[in-house]
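Listed next as structure tokens is one chain, alone, in the form predicted on its own.
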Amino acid sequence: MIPVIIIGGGASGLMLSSLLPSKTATIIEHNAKLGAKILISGGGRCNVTNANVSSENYLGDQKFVSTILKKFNQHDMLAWCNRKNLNLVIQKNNQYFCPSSAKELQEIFAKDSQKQSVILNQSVIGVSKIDDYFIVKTNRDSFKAKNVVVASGGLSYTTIGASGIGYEIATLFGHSIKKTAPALVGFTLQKEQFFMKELSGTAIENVNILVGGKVCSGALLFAHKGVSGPCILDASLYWEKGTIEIDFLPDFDWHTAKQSKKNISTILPLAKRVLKAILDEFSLPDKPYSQLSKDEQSKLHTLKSYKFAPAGTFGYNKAEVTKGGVDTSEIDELTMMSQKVENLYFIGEVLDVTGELGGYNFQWAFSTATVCAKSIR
């Protein structure tokens, strides 16, 4: 009998067989190697984790959040890296990514991994419970466990061979999914804001984004498709569906344009591009604001409260993460272990609760896994 089967070689999977005594643990992994997604997230050089981590950084239940983050922080990600000869490069702040390559952190998992069995190329499709142990069962095999892991992530990356088999597992032991969707990605548009993908491949360096009574700041990208960049992925993992609100001129103040007899293309901080197409859109005529009418003056400051409600998103092939999953309150925070099942975890993004762009996700994967690994007999 194994003592553990991991369900999954990804961050959580991974980070989790590391931690473990040798030759306790096997990983079965429907990919050809492990840590596939690490290879691909944050431009392929993997955003590890953040300077800044709260419970506020995720969607979920905020107590379960912050005893896991108690438990495993950003530092002690850190301290991790760093123990592994892994100097992780700070930008933006405070998002700390692999130095030249994703791939150094995935190779030091794969080296890591290397005292316990690795099953790769076979897909896992259901598990069962007999007595004190588990079965097992892939699309080539069937294995006995006394402990089960359900790290296989969510629905994103269906192009990796992302799956809802943690899902199924949780569901066909007792456990609620919260509903599930894509999130950190684009938005589609409705037909009022087609004129957005006229800009496509332009974007604005900083705007507030008022969804779900959160404010998400940073940069927007206008896409073929509809909206994306950080500050809309951000906004997507907040929005179910209704309006959202952009304030397009966050740093901006109405006095500027009040006091100045230039034009409005010359005074607003955008690119000419998207102002003209904003202009043309609300039908304003580009000259100094004190010649608008009250009308237009009014038309022109939707600028920094705009309105609208997304068609929908990209979907789960462009999404980064997906966020739903197996209900925390059925989990033991202290041990990510269920509460219906005695030996059996869930950890990562299985689960429901789903951080903000940069770094988070990768952080609660390891944050999780860390827990487990304390608690696992």
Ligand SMILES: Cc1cc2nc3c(=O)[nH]c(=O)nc-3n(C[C@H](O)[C@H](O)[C@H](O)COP(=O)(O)OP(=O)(O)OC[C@H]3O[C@@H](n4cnc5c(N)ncnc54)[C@H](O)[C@@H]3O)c2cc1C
The other form holds:
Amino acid sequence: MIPVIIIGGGASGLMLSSLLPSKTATIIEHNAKLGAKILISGGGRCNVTNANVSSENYLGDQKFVSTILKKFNQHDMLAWCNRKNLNLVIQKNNQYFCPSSAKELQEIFAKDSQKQSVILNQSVIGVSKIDDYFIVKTNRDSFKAKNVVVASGGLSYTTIGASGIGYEIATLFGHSIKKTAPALVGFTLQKEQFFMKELSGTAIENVNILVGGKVCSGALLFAHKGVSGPCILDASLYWEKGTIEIDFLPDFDWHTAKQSKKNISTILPLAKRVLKAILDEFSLPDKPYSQLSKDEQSKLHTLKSYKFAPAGTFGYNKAEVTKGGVDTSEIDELTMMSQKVENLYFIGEVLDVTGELGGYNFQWAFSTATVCAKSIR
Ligand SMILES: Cc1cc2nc3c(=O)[nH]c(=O)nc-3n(C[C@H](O)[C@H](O)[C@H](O)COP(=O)(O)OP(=O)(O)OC[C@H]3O[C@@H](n4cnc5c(N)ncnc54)[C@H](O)[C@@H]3O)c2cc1C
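Could the form predicted in complex with the ligand be given as well, to go with the form predicted on its own?
Complete assembly follows, chain above in first position.
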């Protein structure tokens, strides 16, 4: 009997396998290689963690998240990387990246996994429990295990292996699943915002977005299909449906415009192409602020509180993560074990915890894997 079967050779499964004693675990991964998502993450450099990590960077049960982060936080992750001679570099927004390529981290994990048994190119299709052991069924074989760890991630990027197997196993064993949706993803637009499509390829360096009681800040990118960029991706985490409010000019004070005799297009700190599209859309003449009518001034002011309801998102195949997942109230945060089924564990993105953009999702994968590794036997 295999002591531990890990379903999924992604970030969380690989960290767990690296921490477990040699020859205790078998990873079952349906891709032809381990850590495929790590390789394409962070623009090919993998944003491993962030200098500032707290439960507030996550959508999910704050107490659950903070208990797990206390056991393995960003400092522990940095120390782990140092021990592996991976000297991460810190960049904007306190994000830590691999020095030159995500391959550096993936190769560490691939090397560590050699102390375990790895089965590639097989898809787990079901798990059952008989007495005190599990049968893990794949499309080609079946395996007997004492412990099963579900590390199969979410539904994002099916092209590199994402599947709903984690949710299926959880449901089969009586767990509840919090509604899943694509997150860290761009928004599609309703007719009223179609003018933004003409701006495809341009960006605004800093906007604030008010969504679901949270304020997200960062760059907004006008894309062919809608809007994207770091600020929109974060906003998608907190958006259910309905309206979001964008401040296109977070660092701008109307006082500056009121004092100036220059045309508004010269004063407002937005790219010329963006401003022209907005002025056209709002039917505003390009004049000094003081020469605008009251009605025109108030239209212009909406640039600091522009409300719109996204039509939807770009979907799972463009989303960096899946929000929702296995209900954390049914998981023991001290061990990651199911409270319903002994020796069944859930780690990483399959859980109903999702981080913001900036290295928080890998940190979550690694923190949950470490908590699990310390308790599994
Ligand atoms: C393009 C992109 C860029 C990203 N960049 C970053 C970043 O820079 N920083 C950050 O923090 N987060 C980033 N993320 C998010 C991050 O990659 C995930 O949150 C993280 O990988 C989750 O780890 P996991 O182990 O839970 O799942 P995954 O890493 O997704 O691993 C799950 C594994 O299970 C396998 N699997 C699934 N179903 C089965 C099955 N039935 N049988 C066998 N195997 C199966 C999958 O093939 C996969 O290898 C990015 C995501 C994407 C898509």
